[in-house]
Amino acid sequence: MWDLINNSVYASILLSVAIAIIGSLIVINKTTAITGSIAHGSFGGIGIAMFLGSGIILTTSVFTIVLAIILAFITIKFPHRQDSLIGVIWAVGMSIGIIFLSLTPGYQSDALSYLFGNILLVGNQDLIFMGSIDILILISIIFLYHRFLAMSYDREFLNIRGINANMLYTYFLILTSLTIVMSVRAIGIILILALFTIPGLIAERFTKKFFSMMIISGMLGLIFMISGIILSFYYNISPTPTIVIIAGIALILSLLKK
């Protein structure tokens, strides 16, 4: 059970990191629709993945790659036509899960693991990936600072100096459907958005400069996963359900601040 809880806290850790930089660009964007698209349709690469028997976390990251080109392209190119194209994405990429899951032989148990998620289920290889795609999105961060900052309040601005807006927020994109794949395992399909999302809108109600709602986010994602864990440890219930709606209370208690 220790060892559980250990990889559960080594976990939390890893997501805190993504939370801060991903969540809080994906507030600052208002890219939350997307980011539930890419989650939702995800579950069509763990279908394909356990209908073809290959690596799920392999399978999953080219699909939602190829998820995320998808909705830049319809975002950048038909942006009056975003939200109703964004939700057939959403729809079409669960639909192609549902349809492989039913012509893999057997019952796919894993496939609601998936779905809804389990901290304490997390794995050392899914730490060692998690790991990998946090040190791409700190160097990512480091190197493009500034440049994501302009995408996400003046992309005019990109355009003067010369460099492609557009292919930018695609790369952002890419790091978000890495991130929700790294989060699958830990957190589920259908909670991803919530604790994404959650820190970053509390954080943006505190400050106003986004190098410190990095900070305050990433704190807040930690401590709402740690108290999830300690909750559902005690109280025997499910942990992710748990860590959303602590996250939850929280948002709500933060709107209360003038």
Contents of the next structure:
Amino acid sequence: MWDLINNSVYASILLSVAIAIIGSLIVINKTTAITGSIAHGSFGGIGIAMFLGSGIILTTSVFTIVLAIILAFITIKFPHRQDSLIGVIWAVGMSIGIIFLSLTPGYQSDALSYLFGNILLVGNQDLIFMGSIDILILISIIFLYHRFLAMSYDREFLNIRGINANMLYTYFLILTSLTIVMSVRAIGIILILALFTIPGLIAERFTKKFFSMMIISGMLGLIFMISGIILSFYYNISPTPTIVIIAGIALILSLLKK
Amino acid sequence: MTAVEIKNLYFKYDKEWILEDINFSLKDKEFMAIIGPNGGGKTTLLKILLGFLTPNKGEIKLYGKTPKENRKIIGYVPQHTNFSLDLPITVFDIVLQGRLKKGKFFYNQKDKQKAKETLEYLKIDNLQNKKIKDLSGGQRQKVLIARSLVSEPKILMMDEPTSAIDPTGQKEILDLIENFEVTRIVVSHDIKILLRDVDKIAYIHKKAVIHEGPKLNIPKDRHFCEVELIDFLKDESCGI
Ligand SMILES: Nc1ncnc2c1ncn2[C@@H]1O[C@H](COP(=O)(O)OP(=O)(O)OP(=O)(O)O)[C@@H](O)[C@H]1O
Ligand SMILES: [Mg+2]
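Based on the form predicted on its own presented above, generate the structure block for the form predicted in complex with its partner chain.
Let's see the whole complex now, leading with the same chain.
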């Protein structure tokens, strides 16, 4: 029992780093729909992994990175049709997953657990992967903080300054896709979007600095996860939806603040 | 010293020429206004000057190099309307972005000093801790001008710097631009720019520079005379 709680607390801490940085960047870059598309599309990777019997983390990472690159290309090339195209990737990715699952009898329930996730089921191997992605995210933000901020504001200007904005944007989507892979086990495909955007949306209302936005959203993410885990434990309910509902209530409360 | 040199430049997006046989040159620290009707090709020409589009024929040089090679000497002020305003970023940090460049990841003391000086020069240092959302249109435009000047460009390019700004704000911004000691190319819809101390005017309409030269010398172009100049700068040479 205590083992489970320990791992879920470690997972919460590791996830809150990603929520702080990638979550805030998703909010300011308005890439929520793209993130949703990669997250749902990642189900294709899970389906393929089950079919091939290959490692879920590796297969899904490769699959979602490909999705990220396709989405970067689409949104840069067809900016005016991006919303529809993002929706297409969303559905096609999921369909690939479902097809491969139907070809792999016996694993359906296993795969379905990735849809909603369970933070109590995070294993040691998952924690190691989460930690490595966190390190990659931290190194990236240290070097790219000013570029990412400028990118969210005005990509054309970055190009004028001799910085390739499209490359930077593609790299950001790749980081997003790795963040999704590190979160599916704990949070689940369907709920990732909420947990990665709500803390940023709340934090943004309370600060003028992106740096503080990241710190605040990371702390909020951690508070939501820990309180969700505790509540789910006492009332014997599913933890991840509990976390999302707590976050949703907090968002509504924050919107009441003028 | 020649700042800009354009020779026999042609450009098309698809089949039709948008810019046809454009020729002009600009000396260091000169001020050029690019005017013309909608769809005339002003923005296209600016994008070529910025190195975002490559001409199909002809030559373009900024201080002896192609725009792409020489981007670091360009300061650029885009039209201000298309950014998200609710970003958690202060005016000071936006201006600092002008100091970013290839291979540079962190700001140093000199960058901050430069940003401070530029804000003071444009008399907007009192705004430095505000969010862009809390500024007026004219103030926002000045912030973007500050961001373009902070890299100490040799050549400043602006796309419609006074659109969506009230007359007082327009005057203030044009006053500033008039006094900048760098080469300036300003695209404008607003023909009032011709009342300013410009060294050259490029009138771009339907694929060609109709007019290029120091000071106003009204081109014999029906559109220019009949539509653009009505009630404004009538001249006999228009023949209307
Ligand atoms: N990306 C594009 N692809 C194809 N045609 C284009 C593209 N951008 C502009 N054009 C065409 O090129 C011509 C010149 O457009 P441009 O935007 O340069 O005009 P402009 O002088 O800046 O007009 P405005 O005053 O309305 O800003 C127009 O006929 C336009 O339809
Ligand atoms: Mg234009």
